[in-house]
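For reference, the chain that follows is the form predicted on its own, supplied as structure tokens.
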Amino acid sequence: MKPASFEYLRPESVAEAVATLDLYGGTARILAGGQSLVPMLGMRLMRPGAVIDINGLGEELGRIEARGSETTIGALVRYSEAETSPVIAERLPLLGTAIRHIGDRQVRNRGTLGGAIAQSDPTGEVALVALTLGATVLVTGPGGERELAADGFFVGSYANTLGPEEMITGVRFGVVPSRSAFFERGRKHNDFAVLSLAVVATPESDGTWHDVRIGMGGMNDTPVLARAAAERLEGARWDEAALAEAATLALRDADPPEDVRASAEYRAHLLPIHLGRLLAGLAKEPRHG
């Protein structure tokens, strides 16, 4: 099947792209990496009035910037660039690790971080990391610029609070905990995740752990935080009993869906097992300094 007809436009600036979105009254769509949009166009699951190709806006949207305690990643930064970035490796190792689980090399060479956030896939790695690290989504629209907390940005399966006449320009991260771990399980290589987990925390010299955040993908119609599990581990020593209890508590914040990849019962069965293992592995990492 071929896409339905649409106007193809290449703006020369973010301002022009936003003006075009406004002109089409919410019926236009942004084209960046095209890893999600192009297949939907081909299957006619999406029939926009216009496709706005922003690939020429790398000067505005293609940078990775470290300023003080903040790290900002432009919406057009490709997965492959973030995957090999020394800045990401030093400041956001969880993101670098998660990106290696995305698709294959061809997908990572084209896909963009802004596109991943906009797609809001409930099993998406970038969305999960953004939520877990408490990132801020940078948005520009006809009314100017907005900053949206990742915690609250995702509101449903492939749905978010981005307005139809707005575009994502970047994602900003603040200071992140010193330790991180990521896990993903799918039916097969390159398939959508049945379950994905992201954990960050900071160990203290007295044996306690702080700044604990646990993100879960594939366990709801959005990526979600395992708040009860994190509260159990915050300020505590991570002994075997604490980790086992936290892994079970994660189910309180999960509402696993049932789809062609797995049943809700199977996802619920996997969650405490793999979260317990991930936490145990993180706790065993040697302390430095």
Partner chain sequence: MDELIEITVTVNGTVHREQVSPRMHVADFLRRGLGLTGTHVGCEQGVCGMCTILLDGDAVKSCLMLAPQLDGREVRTVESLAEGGELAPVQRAFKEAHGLQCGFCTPGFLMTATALKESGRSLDREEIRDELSGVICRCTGYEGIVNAVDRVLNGDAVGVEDER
Contents of the next structure:
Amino acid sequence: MKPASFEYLRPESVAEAVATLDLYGGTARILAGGQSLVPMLGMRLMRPGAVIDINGLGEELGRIEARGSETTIGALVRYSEAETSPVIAERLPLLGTAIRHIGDRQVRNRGTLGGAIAQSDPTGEVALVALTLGATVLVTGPGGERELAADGFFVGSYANTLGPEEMITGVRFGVVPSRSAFFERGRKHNDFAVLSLAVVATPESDGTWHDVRIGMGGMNDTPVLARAAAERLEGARWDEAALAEAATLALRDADPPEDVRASAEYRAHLLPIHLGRLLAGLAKEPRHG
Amino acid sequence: MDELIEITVTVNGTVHREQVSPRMHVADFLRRGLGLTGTHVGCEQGVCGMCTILLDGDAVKSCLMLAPQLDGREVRTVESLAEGGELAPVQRAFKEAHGLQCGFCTPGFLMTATALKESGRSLDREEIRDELSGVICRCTGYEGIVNAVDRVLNGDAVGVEDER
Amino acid sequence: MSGSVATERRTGVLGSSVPRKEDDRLLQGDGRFTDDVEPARSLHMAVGRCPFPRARIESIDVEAAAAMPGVHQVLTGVDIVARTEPIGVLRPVPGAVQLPFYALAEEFCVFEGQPVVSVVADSRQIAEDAVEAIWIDYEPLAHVTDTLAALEPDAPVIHPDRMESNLLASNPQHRGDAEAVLRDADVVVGDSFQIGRVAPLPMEPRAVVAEWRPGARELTAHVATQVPHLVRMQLAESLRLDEGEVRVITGDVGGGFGLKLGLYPEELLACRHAMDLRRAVKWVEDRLEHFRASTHARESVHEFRIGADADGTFVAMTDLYTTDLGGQNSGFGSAQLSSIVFTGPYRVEDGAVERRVAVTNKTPVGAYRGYGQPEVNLARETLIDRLARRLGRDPYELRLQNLLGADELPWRNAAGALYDSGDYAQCLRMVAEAIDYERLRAAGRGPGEDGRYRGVGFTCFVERTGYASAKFLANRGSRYGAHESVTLRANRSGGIDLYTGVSTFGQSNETAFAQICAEVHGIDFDAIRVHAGDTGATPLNTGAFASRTLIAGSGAVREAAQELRDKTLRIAAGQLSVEVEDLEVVDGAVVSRTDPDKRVTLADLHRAAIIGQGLPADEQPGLEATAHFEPTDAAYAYGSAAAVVAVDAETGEFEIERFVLAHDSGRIVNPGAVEGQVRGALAQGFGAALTEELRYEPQSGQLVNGTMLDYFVPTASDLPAVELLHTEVPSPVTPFGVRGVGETGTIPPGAAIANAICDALAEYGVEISSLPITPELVWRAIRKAGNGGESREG
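Alt. form predicted in complex with the partner chain, vs. the form predicted on its own above:
Now the full complex is given, and it begins with the chain already shown.
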């Protein structure tokens, strides 16, 4: 389990990294945290012509910035940093919670948020949160910078709309709803999810809920939004009937895979139950806090 | 032949300048390049955690980094823990709490526990288990390991017999 | 000389949790595992493997690979068949046709991962490049991966040259007439139980470093194995060498669990390359290879039946079971202990058990901690609970009614096993008391405030530890004995060097052997140095497996230590002019009990003996002793477990709230080490019961989860809290009354958890008949029961 040969390159700027990607015509891979890339190299499931190590670009890519209503997280910010960041705890509590379900301490010490988005694992926590919160993926390529909505970025299992000569530089979050909840079920501690769920919404004083978004991981070949379920709950009072209906509606946006972790049928069985419970828990929380 | 890359890395307090192949991971470099065979390789898939080292003070899996990535970094391995033949407190705790059997995973746990201790965090047993979940032990059932780390972090007596 | 039996405590070291001898080096990264050995200018081997479950090799083109810079040699099956002998099986299935296998496939491949080519190069990287450059044309052949499907008449026959079907052997045993008794029984319960295929998964992968000095005709093989002396025999046979030309060295081994038992193809290949190249050759298994080429375990189907009288008395048990061998034999062979303990600790006169071994196109199966005992335990113990439900009886009471009483032992079970001693019911009562069974029962099954149902599950078991005798083994075709041996050699520092062929892989043997030596001899524990696992330096022995090491080894250590002590005291008596009976060993010296001023240090005595000066006239120089010990019988460890489980009936998800095990391992040498062994085996038991399973996709015949990412081995956060209780009934058939302890924990988790879940969901009529018990499996069982299920009780 040793990698095939490749060039190892260490650019000194994002511009140089992108130029190098361009030079290799799409056969180069970006090495950020390396927690997925390095074993894939070893198993020879990936044979890039070059590996472009961007770990020296912390100045450009390693910051968590709160500016006005927006929060931008650099692609090289590591999970452990995000996990303990007061900015994220205050502004993006959903992200802070979800990250604790990723891998283990060692993996979180190296793995990066940009890497997670690029990996586009259908059960990835960061991708799920970015989708649920309507984040924007910041991308640089030979043609300059692009901004891609997370909604639409993930197009298949481990596939996204990033061009082969582009790299992710960060993720930007806007204002997020005031309440959030996260749930994950795996076959063992912090394993890839059988099912993961992220919910955000803002309760109003009249008892209705707004800005409802529900994300689902492990329920499709990408993280997906439960649009029909969210629609049912938008502007509604979350009584028992509404929650039950919404939980079932979530199945409309699900097309669960069958794998060694669970059958499609079981995933579909779990979805309304756990979503119903997650929503009920959120609805029951004190309305101020 | 692969093109070699020159790196300067501090390992256990000693500065090394070495030529490394990019298709060698850090664990292999420490073992074969520097002869520090205390860092073990258990899966090269980033799961088992045997190969955990401290990189600038953070616990990381050394099979998940390429050797050239060590340039300019500071590494500590299990060989750094004991001083002058005296076991470090974390090593003593593992010994007293029967925290090892075959000993293959032990360096991974010791380095993970060392980083935890240095973080200054106080953790309950469930949190300790979570922090240790990146290293797999197939011998002990983890109880002795958790007892040892609990003792290191929280100073508890764990009810095991001290040295005779 | 060694006639007296010394079991009184002299030093207090026996029975205490002394710090382990192994720890200091392992804690400092100074263990010496096989991959830590790297002779100068070592070369590295990589192995190309068959990607199909079954195939014929049409052609192999190695030209491009052999010409690559840095590549030294490529071997194919043709070379290996011409130049080596098949690998011998240490414990063949009794009554089976021979299925000899070579280290590389010549024409036919019978499992995914089977070695087909091997390459040696300057680095592992280059060797792997070269393996990729070898062009192999395969003709995929019809395959079968399911155990029972392999025995169907329409299944492709995997070894058509040697077998007419895929049934390798069938081994029936019986006592009485179980069928007749079942016909007349008031009630019979029965079902078919599927036990999942698992990986023993030691954390150190397999490894070998081979060196050959042609002028000396000496092959030195560093091998990560549990049985260096047996591997030496197998290597010599396969490489056509005299045993004297082969030295196997086993340093520290990073876990074995039965997997590192006997010679594997890669070890032989590295040696063959080293002999050809006159260079050291290293191979370290990677995890992708490990999941496909190291032995698997457990997979079997048990058709179990229990018959009982209306009052609950068990009258007969039968078990017709099929174990899955994989595509061919491993160096050790598949699990064989389900038969011997199938009736468990119960009073059952009539019984019949039949083991069938099926060949399938999967990785060969080998030994794994438990060796058949966890499998049969699930079948028997879940059926006992079903019987209780059928009779309206409490499963705890039903077990108490049928457990053998202490006064009924020794007792021979229907498979011929002789249970030596013990109080089985005591362990069951202890776990019931620990969980406060009465209170739990009174509280009802729920659902509780959290919406979950709560159930209690019990299981009782006996566990065969050690071997009855070499004769017992020989009758079954085993190619090893039942004895253990040890050499003790006094050194000039006043210490004792202890040499054992038992390698060190986590069982604390170095510590336990030194404890026994200190206890018998009187020397300080710290003054004993253990040297393990080098066939060039240790007496010929059997090896570390079958929970037999301590049983047989303690006898050998005791005898050798007694012999050494006797001679030491005789020399001292001469020097001090006192009677031997007046002397004792205290604090590194031999001292007169009546006149403590009369003393001579062990260092002085050892020097005198080694030089041969100052000895009594009739004493020979030298101070060392070698002893061999073969136990007369196997010892049966036993225990009971109780699990309390909370189940979510909507999702099938469940939580093990309590798990209590009470067990008896006889006299305990080192409580800390024993607890570690039990907890470690339990962790493996929980893994196999709850999460671990190697899955093959039937259509493609491919292993679908052969990585650490997809094989769910428990982490520190995945295991329930375990409460351990123990009794200490000495076994009458072993030295010091010890019983083996290494495998106990693997046995009870599956049955106790299955019973607890079914108890919790009794109102749904849920039944569990397979491992692992995943939430999805429980959900399916609930759904099936809800659909009216299907009564499979016969």
